[in-house]
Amino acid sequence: MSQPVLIALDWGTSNLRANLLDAKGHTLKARSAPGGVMAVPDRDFAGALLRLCGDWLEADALPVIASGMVGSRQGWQEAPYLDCPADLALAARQCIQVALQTASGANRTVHIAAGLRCLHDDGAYDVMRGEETQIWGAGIPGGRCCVLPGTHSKWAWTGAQGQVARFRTYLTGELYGLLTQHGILGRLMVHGQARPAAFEAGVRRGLAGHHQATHLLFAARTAGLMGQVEPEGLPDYLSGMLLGIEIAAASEAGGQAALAGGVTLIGDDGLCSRYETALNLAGIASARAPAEATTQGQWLLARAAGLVGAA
């Protein structure tokens, strides 16, 4: 069995994964807690990843890498945010060090890599923590574009060396959560009985009026008082023109001839299945990106600082 080089943690808003990873990156063993960092009592940081991979970090001084919201500012401590473009090298020359000490007193170190931000022309910072390790996870190549589905949903485009260029954020899974469970477009609807034709009726209304948003949005409830949508339907027709106004918007802030190429989605294989009908009936080609994006670029991030030798 192959042994064991680095502790790799994926610390996210709801999540806490651990992966224990062999000299290629490969995951020997992987645990999970639903400990992400808002959801950490009284700030324990250490408690919590002790609880989770203690005996890991006990058994071996193995280095520890840890990527997204737990360099937050609600986080275990907070890292910087390096201007775009960024690449790899740079992003590993600027991990921050915290100091833990396991239940037999022995002393460890978590290096937590820092977050992206990117500055538009019209005054406004998007930014980014977690998602920039997974791009040089995927090996996206230089001038192309990937999109992370997700709660705040990332549109990035990768510069002629592969660097994060530029990236835009859509808030479309928050967005979808406050309107079905705090607002009045919830009470009509019936959660639970997938409805495909109705997400692509929605896709194609986003798409199509993806500049006059909210006024569209209203329209998914008039659709149902109205019974052009059924109560079943509704989850996904708003879901559908959620995600068409994310196109529609990214593409036009992208410019066509960014998305020639397609674009790589990466994530959760349920949400890209959606970005991906979606994505067919806006015309752009869409592909996968490998399953282990995450460990494996937390993996290069931890060979770039020097923290394990290279394969």
Contents of the next structure:
There are 2 protein chains.
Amino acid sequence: MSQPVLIALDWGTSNLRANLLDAKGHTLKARSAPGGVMAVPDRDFAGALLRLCGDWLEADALPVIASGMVGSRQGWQEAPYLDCPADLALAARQCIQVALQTASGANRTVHIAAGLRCLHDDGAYDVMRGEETQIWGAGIPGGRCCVLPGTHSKWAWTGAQGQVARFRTYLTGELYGLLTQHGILGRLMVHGQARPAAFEAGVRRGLAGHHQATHLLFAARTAGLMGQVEPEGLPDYLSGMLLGIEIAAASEAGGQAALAGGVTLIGDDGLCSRYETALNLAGIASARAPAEATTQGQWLLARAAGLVGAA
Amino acid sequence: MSQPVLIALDWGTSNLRANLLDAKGHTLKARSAPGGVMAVPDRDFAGALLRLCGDWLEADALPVIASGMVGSRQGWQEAPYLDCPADLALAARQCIQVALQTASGANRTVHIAAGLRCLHDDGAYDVMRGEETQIWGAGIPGGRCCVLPGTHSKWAWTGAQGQVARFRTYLTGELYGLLTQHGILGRLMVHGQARPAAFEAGVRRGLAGHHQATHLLFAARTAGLMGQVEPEGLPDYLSGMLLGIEIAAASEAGGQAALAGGVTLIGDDGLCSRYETALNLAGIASARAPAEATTQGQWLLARAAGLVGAA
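Since the structure above is the form predicted alone, I would like to see how the form predicted in complex with another copy of the chain looks, so please show that one next.
Below: every chain and molecule of the assembly, starting with the one above.
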């Protein structure tokens, strides 16, 4: 087995994922624990980390790199946002350091990646934490758009040298959760069954009507009331509609020209597959980033920061 | 005191409001009880009505007219929707009748008003129940737009003869409730203090960016994170943003020409006042409908149905 050279932490709002990486950035061992940034008892981040991989930290004086919400105000220590345009080299210089002592008293350093911030023309800010590291890892070429689906979906556009020029967040996943779990629409729904036709119908409606987004969300309920969509199809219909709204709005904001070469999808398989279908209905080609974009980004960041040598 | 000629019920999802009206449609007595359509024990609508105004029903053989969700599938008895364009005369012909027996065994009839349905060009339906009666009561002239703010805000456009030609619903109030009570944005908020400047800033952002609605809703959170809006201002900022999105979208859907003469606001004072401010920022003049639009509409409906004579 190759020698480990880096401990890479993906520490978000829900989970802590730790990977032991070799000199080529490949994963040797992987562990995870529930208890994201918001659930760390007494905000004892060092303790939570030692519980999950204290043995790794004892064994070798390995550098530790961490990305995600661990660098937010609610995290271990705040890593200030980098303003866009931003690239990997800048991000590597701006990691912050946190000291850590193992159970036996050995000193280690955790390098926390900064998030990105983007100021839009209208004076509004956008922020990301963790997704930037996935973007570095996905190796997005210059002048391309990448999409990171999720609770707060991100669309990022790269500049000529592959730097993140600007990005935009859509509340897609959170709205889906709120409307299905707490909304009046949710009362009409029957969950648990995939309905691809309802999903596609929702996507088409969202794509065509995104200028009327808060009206469309009511129309989803009416479609249920009027029997146009069966109760079992309503969750997928709403999901499709929200994806359609997101895709049409992001295409409009980023310009169609930026999508000519298609987009790169970064994220988990199930979600990316839904986005592929929806993007296809919008006439936008898509390709998937490698599954290991996160660890790849963490390793590239560590290498650019001089924490590990080139392979 | 004038003689009562009609019992008018406004029976919605949250409350039952009963008014005893005279031959001119003026309210002689008013009562209300919590327990809307969804909260009637054992679906015993007759029992709920007798508890609130059994004495009125015993005293005289008065006709009873009811509007609102009481005519929905979840209500007392379903009154089929009328398709737009629809006017007061058609609505009066299409009330359904439900028999009721008082405690002493006297027979009374409840006339339940039908809701309206509107089929949009894109194949989606819109529905209303109760608001149509307020529109009849507000006496909206031909070729005008009226706005009924609420959980599900309605914009209705009248035809040349004052019929409801078409309408559109926006999920404004429900989204506000979901995002503040259950959303991630809500965690940043401090409630209880009016912040007019934050409200106006939100309206302006919503008006300018309604094509990016699901992005704007995330930007509201970022405005809090970045200190652009203080925690005490975030509720009003979000509220303003949702109103701005609604007003811009409805103006676009209905056409600017339809707004040239301004709009009529129908609803409770506090909400109408917020809409006045927001409409003003959008450059749209507004006037308020009389506060008694609901009972006036019920009385006009009863008169057109021949249940009460002309005054």
